[in-house]
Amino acid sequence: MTPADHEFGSISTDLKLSLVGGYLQQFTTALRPQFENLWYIDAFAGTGERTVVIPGRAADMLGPKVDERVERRRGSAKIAIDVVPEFDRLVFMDKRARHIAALNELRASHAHRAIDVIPGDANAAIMRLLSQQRSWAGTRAVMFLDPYGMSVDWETLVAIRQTEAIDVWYLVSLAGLFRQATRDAEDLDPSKRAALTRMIGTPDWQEDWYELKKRTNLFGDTDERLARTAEVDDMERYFGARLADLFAAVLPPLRLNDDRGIPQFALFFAISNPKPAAIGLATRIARHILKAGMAS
């Protein structure tokens, strides 16, 4: 493996990328006749590809020895570059210097394409990009938010929605929400509270996810404490409702679990354009894509 390799993911990673790639293909096909400019924005683009290590195994009764091998598969950035009809502009963002270097190499290898590589915090980069676009007339975009943990600010989503031109695939970290929202409210330090509020966009989650519960100590003394009653399903529904209050339309998410079946992410699709025709088209495409994912 080389320093530019980006090793991550699981079976659900392949599924996630397959679904988003399928949407991008149908997006450009459907909208190319209608719009002059089609954009793809990847706020956490990584290196453009992912490195997968396939374990080897010793020789046994079932067969000979198999050596470990390394596969390099397309990440979201390369998938977007390969889409036909092509996007007119591709914007790749990442905060990690190693990833930015790899993305710049990817841009150089496609010098004929309009590709921007933007380093730094995704929230700030998205805000700058959107502020530079004076008018979205004639332009439609797809943004892929596959963040490192809980790093997408709610205010960033508000800015995206206000464009009325961007469809968003957002991989929400259910595991992150579950870990930060500790079972006992006494363990909710200021940093955890701030992270949850920044991502969810309201401090109301504290009232909605916690209730006073009685507890008895080893000496038989009883008191009350705030305890979390919300489980993963509740958090997913809660965040989905928040998105639905903001965006013109939001589809039910696809749940992505780890190899042990433990919930990790929810892949949401949100539509910024409030026009019925735009909602109808995007919904038909995305619903078909998500249905295929649920059947996988």
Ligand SMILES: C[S@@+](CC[C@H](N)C(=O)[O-])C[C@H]1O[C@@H](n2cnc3c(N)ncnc32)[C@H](O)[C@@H]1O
Given for the second form:
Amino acid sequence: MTPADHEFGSISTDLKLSLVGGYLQQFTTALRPQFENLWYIDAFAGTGERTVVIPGRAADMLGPKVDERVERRRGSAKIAIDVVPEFDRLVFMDKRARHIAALNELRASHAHRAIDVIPGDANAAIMRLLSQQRSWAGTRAVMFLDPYGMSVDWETLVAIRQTEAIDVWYLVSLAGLFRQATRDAEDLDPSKRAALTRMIGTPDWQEDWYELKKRTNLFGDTDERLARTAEVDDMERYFGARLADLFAAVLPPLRLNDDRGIPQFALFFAISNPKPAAIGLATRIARHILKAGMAS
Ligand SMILES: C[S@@+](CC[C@H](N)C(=O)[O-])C[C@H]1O[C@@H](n2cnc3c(N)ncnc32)[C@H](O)[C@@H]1O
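Starting from the form predicted alone above, please write out the structure of the form predicted together with this ligand.
Now the full complex is given, and it begins with the chain already shown.
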């Protein structure tokens, strides 16, 4: 295995990357004439590539044997490097040492580009990066938050919003939310509660998602228990409303399911800049892209 090997995702990974890539392309095309500094910040950058294993097939009546194939496709970091007009600065963050090694190789092979590779937890790295920037005048950025799970802290989103310069594509883990928010409140241990509150930014989900329900056992005895009544659609709406309270504008998300049709993620687009012209432009581009994603 090379440092660049990073196997993840499904059909919806291709869709997610093609939508975000499409946005990046249109973003630099539209903003290049107006801004000196266009940045791309990939806080969960991976390796720059992804390895896709395409299963083989035994010979049967439909055809001969097909061997398994391994394909290397571009990950988000490479997609952003290839965007024309180019980004002026690209910032890649990741927590895994092997992924950082691959990102450093990617940087070395594009020595003429301004690329920063930042190791460590994305929340701390974003906070540091944003605090180093005294003014955002003349700079506009797109950030891609593409974690596997519930790794983005609410306070990180608050800091991003305060820049008024960064548009965010955020892949929100619905599976993380409905797995951590157990059906029976008795199973909610302190670490699950803390993870949910850190991601959602308020403990109110405990009241909003749970209700006292009557339970009858085999012997006909009844008691009451606190049970989750919020389903995945409710959780997506709830998180969307939280984002809409924080950001200047948020678009309806694209739902991404796994190969068995189970909801995994909601791809949200949020805009930090409150100026009507900025909201109008980013919304026009992203809405069109999300619509195409919903139709595919
Ligand atoms: C879904 S992958 C990202 C894929 C990437 N966007 C691409 O298209 O190639 C998630 C990445 O986040 C990294 N990661 C996980 N937790 C992290 C954290 N707390 N901070 C920074 N990176 C993290 C993982 O090492 C992994 O590379």
